[in-house]
Amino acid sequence: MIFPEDFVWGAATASYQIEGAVKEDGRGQSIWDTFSHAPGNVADGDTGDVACDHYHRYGDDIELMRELRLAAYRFSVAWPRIQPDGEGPVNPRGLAFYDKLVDELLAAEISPYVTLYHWDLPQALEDRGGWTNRDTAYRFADYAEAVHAKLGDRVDNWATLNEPWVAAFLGYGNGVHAPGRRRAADAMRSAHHLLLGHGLAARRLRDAGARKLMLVVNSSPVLTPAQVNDPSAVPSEADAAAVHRVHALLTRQFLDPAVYGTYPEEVLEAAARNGGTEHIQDGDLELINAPIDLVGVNYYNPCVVESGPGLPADAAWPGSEDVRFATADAPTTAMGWPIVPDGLSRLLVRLSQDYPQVGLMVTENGAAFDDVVRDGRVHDDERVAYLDGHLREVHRAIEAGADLRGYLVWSLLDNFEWAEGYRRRFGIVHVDYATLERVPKDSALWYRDVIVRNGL
């Protein structure tokens, strides 16, 4: 099972789970530093101030991933390290990290993929409105500008947002995200200011000599509980209903406006009933259509949803009135999502239908399991199988046809799982968070092996 000669393969992380030095080199504080030292809302307490130590550890993480054969690094940049309150002038000690961070890797013969925003919104923005005020659009076009003019002589790859839906609706809908609001109105707000600052940001980046631009998406095929193990099944017309909508509130929200430059009707039905559309405003949907290069997926699970008549909206789905979110008949990982590895093979083929203009890459893809080190090693039998079955499905999409460039599996180390703090490893690198050792698991192994042979 031989994937194109040109595939590309890589891991992925991001600043806030593995950086820590939350308090280095002019840092400011971000959502994230909030969040997490509030009680309760991170699982045990935890907080990212340390994390991996990534920030001082960065050399050596550079030679695991050589180690590992890694044609790619997808990571994110700290938007509060280099501008520590959100706007003006950049902190040149913060983006000297980075700057560090592209050489050693260019070095290694590992390409940087850089994304601008994976969720640490700078707390002094947040204080004027976060990503509810219209403004934080135009000061993140300003800060991509500022990280290009840096890296963007080296930086082939640029990806504006990392998963906007997860940002606005568990950030400022259900609140089980930072910064912790919940309230519709403000996360239907959130998602078309991110939006906004993408195709700002985009323009921007683009006018700059940016060679290829994405945006990151958490989509899912979304499908009735019968679908999950047979695709041929037939839903409802009720149930039919429920998973369109669900697919627009997901996905279409927002490839629709940065592909096409529309908005879903549901989208727009769900902001008329949640505070209204006046935040969408004349020329904006053309701004958020800039032309991209590829769709980053990450990929987990599928969403699975039935009709539900009489149930109200859940907190962080504005619009999903009278649809019943239900579980998959599957195995879990350790985070209790589904393992459907068809799942993938269904959703890319379908982007690659809907969106046929741009090309595709899995962004993200991996499952956090109960791992031990034994003598040295871990033995992440589980992970391994995972990884196998979604690569298979990886080459069944290509097969059929989806526009597949690259695989990047999440993570390169266990981290900062977000509300979950450090309970849930992800990891095909073992983090002891005492000591800081790296052990690479034996799915890291096998996931060389792959790499080496381009292929299964």
Ligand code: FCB
Given for the second form:
Amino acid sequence: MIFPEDFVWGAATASYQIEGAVKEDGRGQSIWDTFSHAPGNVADGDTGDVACDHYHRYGDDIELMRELRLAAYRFSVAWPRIQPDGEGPVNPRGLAFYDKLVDELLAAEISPYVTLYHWDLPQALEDRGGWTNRDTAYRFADYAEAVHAKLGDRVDNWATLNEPWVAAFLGYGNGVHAPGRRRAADAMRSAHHLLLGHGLAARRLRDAGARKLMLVVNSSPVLTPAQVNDPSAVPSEADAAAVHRVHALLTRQFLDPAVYGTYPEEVLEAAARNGGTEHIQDGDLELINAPIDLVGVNYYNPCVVESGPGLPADAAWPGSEDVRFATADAPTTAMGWPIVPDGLSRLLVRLSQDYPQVGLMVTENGAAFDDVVRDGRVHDDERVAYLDGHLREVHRAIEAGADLRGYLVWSLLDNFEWAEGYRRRFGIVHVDYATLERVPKDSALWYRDVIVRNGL
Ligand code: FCB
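Compare with the form predicted on its own: the form predicted together with beta-D-fucopyranose (FCB):
Okay, now the whole complex, with that chain kicking things off.
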């Protein structure tokens, strides 16, 4: 099973999950600092204060990436390092870190893929309403431009936002993520302002000469329980309506405005019933519809739903009245997430049909398991099986015509898994949090061989 010649192989991380050094070189506070330090929000009271200490160990980490033969490394920039208060003059010491990181990646022949927002909003902006405040979108565009001004001469690939659905609906809807607010109306507003920020930033970056622009979404195929194991299963009319609605709320809410400049009617209805639609101003959709080159797809598992007449909306899913979120009949990872590899090919084929004008890249895919180090090795057979299964589906999607440019595994390192803290290990490289020692797991060595062979 050989992949296209120019297929890009790599790994992904995010600033708050790996960097640590939260008080160094003038970094301001982010909503994740505040949230993780408040008792009860994160498992075991974990915080990102030290994380993988990548801020100090990035040189060794790049050496590791080189040994693993990665061609691309997707990382995110911490906005509070660049503008400690979320606006105003840039902090040169914060930018200097990413400047060195990019230079060393290029010296190791690894292409940097920069994500501008992976959830660590400056707390100062949250204090003024965060993403519920329209002004935050404009602040984001300024910040994006400042980062591009420093790195744009060497970085080709730019992602604006990571997973705006998660940022809006887990951050402002059910409160499982920072800033921990719980109001459907706030989530709907935040989602729109995130999109506006994406459009404004994409336009500024394009004007400044950015070569490749990307929006990264958490997308999943939405399936009925029967469709999980039988793609040809025909759902009842009511179940099909639930599937259609949730697909609109999860994926089309973001990609339709970005690619077509329109909102699905399900999203407008959900907004109308949760705080109203006044925040969607004339001209916004045109701004959001900035030309992009790629959609980044983060896939972990399918979203399984069926109709359940008269159900209240799920806290994270305004507009999902009458929908029951079901479980898949499939084995699960340590996160409890069902393992359904062919969900990935079904998703990629669908996205390539619905949005043919953009290329696709798998910007995250991977799994957490309860890894143990024995005699300096981690035999993570389950992760190897997970990755192998999903890569076969990536290949299948390419054969079926999807314009898929690359695959980035989540994650390079075990790291701070948001509300789950450090107990969930997604890395292909093990991190001992007491010593911060890195040990490549069997999956890392396996992945290196996949990259070298450009196939399975
Ligand atoms: C995604 C996030 C990423 C990581 C994985 C497991 O939703 O983008 O930071 O936590 O899930």
